[in-house]
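For reference, the chain that follows is the form predicted on its own, supplied as structure tokens.
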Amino acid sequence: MNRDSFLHNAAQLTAEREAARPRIAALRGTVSHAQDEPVPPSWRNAGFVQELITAAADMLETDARESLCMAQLALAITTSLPHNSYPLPIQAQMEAFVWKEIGTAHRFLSEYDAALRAYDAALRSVRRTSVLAHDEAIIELARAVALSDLGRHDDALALIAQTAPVLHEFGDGSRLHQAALLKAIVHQRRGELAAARTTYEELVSLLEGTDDLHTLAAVYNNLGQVCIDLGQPSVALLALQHARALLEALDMPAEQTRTNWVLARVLLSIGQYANAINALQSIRAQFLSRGMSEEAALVGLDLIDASIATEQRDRAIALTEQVIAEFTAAGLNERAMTALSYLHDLVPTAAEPRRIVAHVRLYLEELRREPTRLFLPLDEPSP
């Protein structure tokens, strides 16, 4: 592409833009009804499709379903658009960063299967062309945080390896630190939380000053789980809240939920039972709305711990319920059924209720990594 194609294009595309974003921004709320209507041809173009894409960004924290919706929409005009309307490096951008935006919604609802489906097609996408070597270790990273969440560590490990050059060689700090990030997270997962602790306070040092606070935030935010583990509940807490107050700052609610369930999970452990109780209530009942309900079944449990602990066990029965009519309204995991039932069936009587607790909401932490993986009851269940 001569210098003379490229500001023409340039300006196409900027021009585009403008016209798309108060069209875009009125389809907030409504996108979802868009996509049963025939696409109108002034919505036929590239800068529609990227003004699609940054809308679908910009609202996966507060909305990962209509995120998701969003960037479909993108996809359905990408396929529309006549061949060749584009420079080809531009066309298979474009419906690379489509793809991978479909992904990371995907991903943020716990469907990995489909996240990678998504990403394996962004990559084809990109590989159309010789020219997009950064776009495409954009992807892989994408791609590898998807891959630790099922828990394929090693492969994880590997596409930071593969990515990581091609990050430093583009000068693209920002993706090199959420690298360094994820190789964290994947010690922390693996049990060695004295390096996964080390790692996230590196990081912290390298952070700090910068103008990279999405990041700094999640480092604080694991740092804070580590601590949990490592039995250091105040260096948790106020590694949680500068977390929470950078998340606050950057305007992203899911991910301040997020952070406040850990923070809840840090009051149940020392025995804050009460306030931890009204964190967790708000905190599920954020996640609901979202469409979140994995997440909020998985506060489900930490909420019936917390009835047990304050021998509320009719109430802890009460909550079993609602979390298995949430699971099988949303048609989740049918495995996940099995425990939530097994559960239910032992805490009335159960001699330690907490440990069964702890066992169904380990299984299924596990299992939104392994959805074939078998539950087990405890090898002696208390009577």
Second form
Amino acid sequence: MNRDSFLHNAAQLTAEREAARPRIAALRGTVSHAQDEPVPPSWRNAGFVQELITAAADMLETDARESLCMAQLALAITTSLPHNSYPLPIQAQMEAFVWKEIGTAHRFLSEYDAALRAYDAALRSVRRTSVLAHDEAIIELARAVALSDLGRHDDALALIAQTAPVLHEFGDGSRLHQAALLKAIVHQRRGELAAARTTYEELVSLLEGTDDLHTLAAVYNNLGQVCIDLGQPSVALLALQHARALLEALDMPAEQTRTNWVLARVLLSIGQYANAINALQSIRAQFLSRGMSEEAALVGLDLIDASIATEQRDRAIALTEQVIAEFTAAGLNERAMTALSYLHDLVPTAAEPRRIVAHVRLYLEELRREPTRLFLPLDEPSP
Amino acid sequence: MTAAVNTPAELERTVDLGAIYDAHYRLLVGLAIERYDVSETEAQTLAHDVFLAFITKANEIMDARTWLVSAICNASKYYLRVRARYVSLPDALRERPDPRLSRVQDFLPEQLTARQILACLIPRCQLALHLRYVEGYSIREVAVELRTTERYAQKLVGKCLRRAHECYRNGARP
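Alternative state: the form predicted together with the partner chain, after the form predicted on its own:
Next comes the full complex, and the chain you just saw is listed first.
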């Protein structure tokens, strides 16, 4: 009896997923419209929801907003499925995956409070049944990433310590590597650069030769960044080039652009300004075309820095005005405007304008993690 | 810095779920009974639920045996933790119905109707009402989730509630 019921559920889900695929492929690019239309009866099933979750995860890299819309549509369908349509483990797992995808999309959009709320809802879902310990560990790991992004490093480390044994127990080697990677990231964010570098290098040797190219690319990327901070630009360039090649093979354009950005910053740091400016202009255009306004603004600050370094203050001022206009159009954090206006006012006359650019850049990065952070001007010597 | 927690979708593998079930069912039930002293009926239910949880993950799990054994062990421990909190009822209460079911004639239809009403709304309304009234989000949190202003979120929730009332009056038909 149990066997038949299990196989019946499996066959039903497989059939529902197969039927859903073409419908969801047709939805791409128009999901927000779908949220304002009645849901067709053929969409109201777990297979459709699972395919929406997969599509949302696939889309995260290229369009986090669309990914969020997909996951939200999945939530709306999940919560209105007829009572007892599926056994509790399937229902709870489906709801948890939907919430996890919502949380991750918010994290990609730097909306950390919303991400944590979604991860909490995902945890409530998995805890409705006794058999989702692995999923619980996966969600906790995703939550640890968000906490680390928020600078809550101790909380992130505690979650990693709690989830790693569970992942090990379930034989989930891939996520164990991701947990180790996150631990190294926490080291790096805390300024424990040597420890971070050691962990990244250990992970490279563990992952080389496996098929987990995605984690390997992330490790190379971070190794590159930590080597920049350690003042080893040649090692950094090598690692970043490895990362870029892997991301290209994996067809992950947004991550590739981020890696190119780090490479351009290495060029900037070693004084190859012309190459850096060319690369940064292209990177900025790519971020803008994907609607990633905050990233585009930060690249804009790198370009302002490069313009000042090459004695083009007029160009730096024009770029600052452009970035301010883009920020205003995107309706981004008003505190960022204060910092950018401060930069705009001081660049023409400041004795050390690059110091001001670095200060504003650091503030904008911190603002993404802490949206209410106040901007404090530098103690700038009089010109 | 990049954290690789969003692994791209795994390539689909063909997994023979029937064969996996046959190869592991007795092992899982036996483990729950022998290692955790779970009754046979409960052990069978736990094993069945473990297999149900396995369906959606079958393609990404490389070692089904390790995963299933770990899942039944965790499920058994969870079950024992929950059972430890149970207190047996006094004899006098044995004949009385569960107090939670005293209003079952009211709340069961209410729950079913609520789901029917949600199903007849557009997804944006379902989402707004679910976040506000099931998850307990504040209007500000609903606004963040829907990437809109608080003012619009407030209006949306009001509009969706009115639409839900209309659905109810129409017998919850879309």
